[in-house]
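The chain below stands alone and is given in structure tokens; this is the form predicted on its own.
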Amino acid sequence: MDKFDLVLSSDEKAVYALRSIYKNYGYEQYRMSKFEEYDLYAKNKDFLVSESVITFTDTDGKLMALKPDVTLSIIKNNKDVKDDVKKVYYNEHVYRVSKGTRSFKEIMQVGLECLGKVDEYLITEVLLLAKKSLGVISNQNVLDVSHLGIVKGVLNYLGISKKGCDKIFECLKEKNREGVVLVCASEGLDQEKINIAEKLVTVYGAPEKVIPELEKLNLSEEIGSAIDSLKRVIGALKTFGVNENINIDFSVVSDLNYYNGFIFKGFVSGIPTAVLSGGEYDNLMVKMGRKDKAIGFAVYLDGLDKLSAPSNELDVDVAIEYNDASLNEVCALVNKLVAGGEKVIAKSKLPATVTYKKLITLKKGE
């Protein structure tokens, strides 16, 4: 067993090993304050996970917020580079509410962003690292991918209106085929089209399966593109030998006031929501200012708790209950059975709910 694994909570331990992967590729440590002017946050609420803030009034009198979010004040802090990339990672505790109690909570987050002349290069390896992010936290992983260019260039083609686009984006988070229909027949849509709109629902699957249903759907120059690109990147991720728990589901979508592009989800068994979210954000960058591109994700530790170790594990190997034995007593025996490798617990009287493989009961004299 190695040492650390002996103080290191799971969230703790996947933190290092992500930060290791992140750096073997370039990576550089991004470090922000704890707080920000709450007026980033206020403009940019659809894009945080969870829209509520802690807030409080600085002593100059501005606004500021316990920061929720990262991404946001990486694209604040760094300028545009010009034919150039800046690639960081951050390992950040956010302040935002738990989806597990619905209160706030301190929670580490981890992830990465790139920003500046974003190719498919770089694409290629921010959904690699994704796939290698899932790896740490479970072998049981699986990455969904979409892509916003094909999604949109569809509903173009279609001729759906804002309003529509909006109901059908909502309908394909939930997968909901007989919803997409609806929407389409209210906006006066023939059957041959409908059943185009349709495929955003249905397709889903590997990419050697879904691909080939895509290239069906090259309807026009924006849809082609997209999927060419899609077709590209995919195949790019197999030279580097990551090729299997890779889905295409265009029920992975996102406001595309701020997303273009490549967006994608991870999940892990044992965990009912994703653990890792991300993708292309280029309207973001625009909507601050910025004329670079961008694309990354983040890894969401609050639900590693559900991950813990079987309920048939001990809580420990050793448990002490040393009554009114002598202090040096009890220390000499922890600090052997610690020294030896053994997990110990002591205390003056146990808790009924503490497991344990062998009980060592100490009294005075003895």
Given for the second form:
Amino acid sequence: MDKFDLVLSSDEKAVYALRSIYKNYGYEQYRMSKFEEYDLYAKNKDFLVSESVITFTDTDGKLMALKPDVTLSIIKNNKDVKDDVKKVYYNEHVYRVSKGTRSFKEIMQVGLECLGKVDEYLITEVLLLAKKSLGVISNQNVLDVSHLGIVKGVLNYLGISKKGCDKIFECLKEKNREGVVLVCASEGLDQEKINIAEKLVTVYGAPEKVIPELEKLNLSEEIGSAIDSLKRVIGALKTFGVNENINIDFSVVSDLNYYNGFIFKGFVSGIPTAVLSGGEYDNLMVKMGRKDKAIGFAVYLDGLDKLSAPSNELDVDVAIEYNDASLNEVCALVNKLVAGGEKVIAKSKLPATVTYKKLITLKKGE
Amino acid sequence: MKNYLNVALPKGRLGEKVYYMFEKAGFPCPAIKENNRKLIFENPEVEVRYFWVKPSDVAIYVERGAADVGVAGKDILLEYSPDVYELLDLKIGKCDMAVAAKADFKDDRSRTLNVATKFTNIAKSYYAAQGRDIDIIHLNGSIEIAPILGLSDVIVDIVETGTTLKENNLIVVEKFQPISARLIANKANFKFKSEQIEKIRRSLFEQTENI
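Show the other one: the form predicted together with its partner chain, since we just had the form predicted on its own.
Following is the full complex, with the preceding chain placed first.
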């Protein structure tokens, strides 16, 4: 066991492990300031996980914000690289509102972004790294993959209103089959189209089971080319040795104004929410005046303590209550015990809350 | 190690009905029928664990992963928007979310409408869709007396038979949202227990077809 294993918390260990994986695949660490101009977030509010942002006025009068997100800063601070691709990873604190307490929380986020010429190899590599990242957190993990080209293609085929599409999006997120049927019926769709919409909600599972079902739909070229891309990337993942616990799931949906193509979420057993989220966000790049394509993901490490039971270890091996003993005597004893590999605490009076294997009480002259 | 499926049931008659549906689906737990004050019951044979919780708390247990699945009213799902899967309409516990008022109520749109309700978010979004200026008075119970005592102009509440409203001289102004019990699941736990959850969903679906 590494000597730091005993000292580092589970999220700190995960950060080091993730950084090392990303480095192995040619990603460079990206560091950034804690603050950004608020304007960046005001223009892209819907892209943020939580809308609330901590703001303050800088010395020059500019309205600044503590970063609620990292991706926007990376896009803003990098230029188009055209035929090249910029591959970066980060580990940064972000500041978001916690749903439970409804107050701001500092969250350690690790993630990576590819900006530039994003091709199917890079998409495969990012999915591979997403899966490996989940493996760092727990062996029991699942990566759910969706393709917005298929979702958008089906919605286009159904020919429903913008309001109807928004409602179907909500129902997809909830796997709410009845909800989808109700929306379709209120849009006046026939039974054949309702069945197709229902399919999008109910189809779920391993690619080898789901993809043939999707292929049967054969609705449009748009959907066909998205399915082909899905097939190629999933097939390529197998070359990397990844073919288990990857599911196709269209309940993974994201705002079409920002995202396109592949999107995905990662789950581990024991944490009740997604611990990883990512996808292609070419539409966000366009919104920010960029020509490059982009894909990336973030790993949320704030829930990792749920995976281990609260520690009931003793605080120290030896507790020393030194009362009025001489300074040299106390120092010599602490030095001897620590050098012998013991965990030690020394206080003139020990509080009752300290737990220890052995207690040494020192007194003047003893 | 046992891989228990944790089920949060709403305390009360609806929960009992739901339990029998789960039992029919192949997840029996005879201990639950014993007349005692226990709240958690297990059946190791079929690896299921049931627990009784306050109906409005079911969604919290499921969202936070303490329960893999549960049964909650659509009213609770609309009010608190928990991040859960809504897998099935069980077609039981049917009622409506409605606006009710005194029989002589007439909406004067030139003034702010005072709305008393337990369902603040549902009331807000219902009136926001109409562009109606309202003031919300959040109450936790006995909503029906608010218009009678002049505390509010209308109430937004669940109406089943309408008897309570009638007895308090109130009338339904509009029923705007049908409510029924829904099978919900935690999003992460669904991934790891999808076979068991799908089995339940399928069986409950077949049972609801006959309702």
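Think of the rigid core as the biggest set of C-alphas that the two forms share within 1.5 Å after superposition. Nothing here was measured: the structure is a model prediction, and the numbers come from that model. Numbering follows the first chain given and starts at 1.
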Flag for K23, CA shift 2 Å or larger between these two forms after aligning core:
no
